[in-house]
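One chain comes next, on its own, written out as structure tokens in the form predicted alone.
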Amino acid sequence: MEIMVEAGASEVTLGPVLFNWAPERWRDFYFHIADEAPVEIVYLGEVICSKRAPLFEPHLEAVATRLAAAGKTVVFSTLTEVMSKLDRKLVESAGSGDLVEANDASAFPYLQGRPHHVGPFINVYNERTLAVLARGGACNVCLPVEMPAAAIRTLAAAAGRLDVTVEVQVFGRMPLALSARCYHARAHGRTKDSCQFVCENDPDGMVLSTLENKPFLTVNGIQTLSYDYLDLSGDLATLQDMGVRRFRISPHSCDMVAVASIFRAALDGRIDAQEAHAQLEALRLQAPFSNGFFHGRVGNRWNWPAMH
């Protein structure tokens, strides 16, 4: 059942593990997120690729039923391109019973007339697809991250006229395409059936460099996303005056219970923007910062006068 959320109030999210972390390790990791980490809604499942979900599917009900226990409202995610026989019969066991996010418009089927999440990777850039959404059942909506601000005020004003919530990424590394090829395998030499799990060597991605040898993106599996990590920590009061009460940190191997509690803190004013900013950057993130998109720049730039 979905929380309601009270007006004012602003909840951090925890986005779906989007790389191939080992079994053990990506219990371990939601055990403390449940025990230890201030955030409301968690987002669970695989959604890049359907053949990594059955290593982690024996831990699945433990991690559900933990998060619940602590008080986390659970949301499962749905795969992100649907290609196979094999991604087909997810999508549709997600479909069942519980909260989804739908991250591919072939779950829509499945959750017409519920209430559900849309996820990040599905294009809501304007007020008539959202319109169309809420009509179907969303209640969440999790804009694209390359969104600008000036677009994200008009679809919040629009999403409070239709009761839907609107949820923005604040921190992590952006999604930005997906492919029907698989970059990492292709690397290795080795093809999209043959993987052997190559990913599972890059728990945050594997970075791609320029001609020039310059850091640019990372890859994971058949996804692309920045090299950079998005940090809107400064921009949170912006985001709450426009509206957007849900704010999405995306899960990676650094410390994210200190990531969220950043975010909680900076969000009920407890630490200012530029607190923010230098706790994260004390975390000593293998990537520089980056909020270009937000500011309507190109998206690997950081803007400073955001802090002030």
Second form
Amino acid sequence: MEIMVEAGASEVTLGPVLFNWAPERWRDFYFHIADEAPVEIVYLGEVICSKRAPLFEPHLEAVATRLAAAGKTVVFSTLTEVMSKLDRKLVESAGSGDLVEANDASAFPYLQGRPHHVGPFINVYNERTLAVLARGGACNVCLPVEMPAAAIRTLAAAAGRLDVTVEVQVFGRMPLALSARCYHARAHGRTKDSCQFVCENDPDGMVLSTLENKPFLTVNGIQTLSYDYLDLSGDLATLQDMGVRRFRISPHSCDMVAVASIFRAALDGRIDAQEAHAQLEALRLQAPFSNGFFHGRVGNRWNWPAMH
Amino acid sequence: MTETIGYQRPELVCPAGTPAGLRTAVDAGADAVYCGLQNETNARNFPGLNFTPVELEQSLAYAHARGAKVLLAVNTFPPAGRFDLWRDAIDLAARLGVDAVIVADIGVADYAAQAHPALRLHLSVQAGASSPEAIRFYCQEFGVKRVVLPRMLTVAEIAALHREIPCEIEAFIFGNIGMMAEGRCSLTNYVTGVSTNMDGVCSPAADVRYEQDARHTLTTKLGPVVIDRFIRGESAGYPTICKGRYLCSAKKDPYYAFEEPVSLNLSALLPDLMRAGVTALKIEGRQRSRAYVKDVVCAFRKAVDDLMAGGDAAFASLLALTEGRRETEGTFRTKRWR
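What about the form predicted in complex with its partner chain, after the form predicted alone?
What follows is the entire complex, opening with the chain shown before.
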């Protein structure tokens, strides 16, 4: 039986900027995305550190307006870790916005009963969890980055029955861990409260290398990311076949319009997997690519698409 | 006396890695023990640890005969297509009459609440619920009766939280510091292909290597990744990624990017924790020896009893039992640790 994929059914989405970019640069990045990037959904908002949120706040309305005017759907992402009064206030204010992506259960009380997205920082690993969240109004779920293909396939089928869209990160450094402690501040002999926003120096995170001087991880405030960049461009057809409809690229300081265009072209079948990967390689990112999680293997491993 | 000390008698919750460990903890004065089954359903899925269903049944009888509770940790995240294993664990817990199950996954919590409404649910630290809103969500949706708090709050924050939530609080007092927000860490999977969330394993022993060179420098590895190096005479820690030494542009020398290899020890904060409304005090370490469990449980048993009798908690030194003989109060005393 031939599976007909509806034309234009696959969407490229742009995850929230995880890093502490200079506010004007942050604004201009989104203006650029609004004007040129073939993405359907843009996630906006500070998800890592509530102390950073006021930096972007002055530009938020202009950015959201410009994106909406360009035909993009804007979703407001909430914090991943919620402890302090400031954290809680930020989640509450996002909760009153239009379409919201929850990244911690703290957001659920504000979202119950109305359509919302569930972000990759909430553990949706199985059908029953998905069903509970759908009951509460979840209409889109971005799966945790470590989910293997077999589980994604089962979950995507269940999502179809629940009328929930499944989204999968396909590009960018992989979020691996969160902590109470700010490792950026710690590296500079400071604490979270006295950080002086030192994370602004590292637009793609601060690289940690092993004692053998091999780059290994990336630090972004309280967050730990992979050193490698995820690239699932070779697995898009498999993902589409599973019923995944939304493909998330995570912003970095490289040419994200180019990244979006590559994934758009690959999803449309205008370029093949090899070509997509070659074009991503041509962007000369700081680190190698990996796709091990999807293949049920060591996360930082690369499997050539032709091999599966 | 109770009016002047201003707190309720707390439950001392102790680790039981094996049936023998459970008996040791109960005999040493544990009010409750927590344990897991021999599979991926719990977050300490290590070879040689945990309970078969028969062992669990026998251990329940042992504990209950001595007035101690048994809590079963079913605190990992079943991947799609594999839910049956977790469902069976919950059914077993209900059938054998465990005093509570400790759950982390929303789906598992939902199953337990629907299928066994009388089964008491505790929310695992693996659920990472750190705000009143998040905790209330689990209480309202699944009838959770107790939350095991992530190790990321100060005592003052715990006291404030206590006033805003409708369930009991269990707080860690001794053992691993747990650097990364539990239930939200894929570091092990990134280098070993085994998932902490789905397989219940952090830094699996099968991927750990100790390599010594000609100068007796010991290198510890997880998978192919160098986690730390120790010169002759230094005591080498178990290689977990969040306790390793790394290099970064901001530092001249290798440094512990996340945390030194230390243990959490809140013995000095016990009265404060109890006054903050903590109902249960949790000792970490299901993978530790029976001798360790006996010493730690005895020390805390005496401390709690002394405090309840209106005295001070006099601790024999627990330092010998901490990792690398170093201890910390982590986030609990001051926000400056963050």
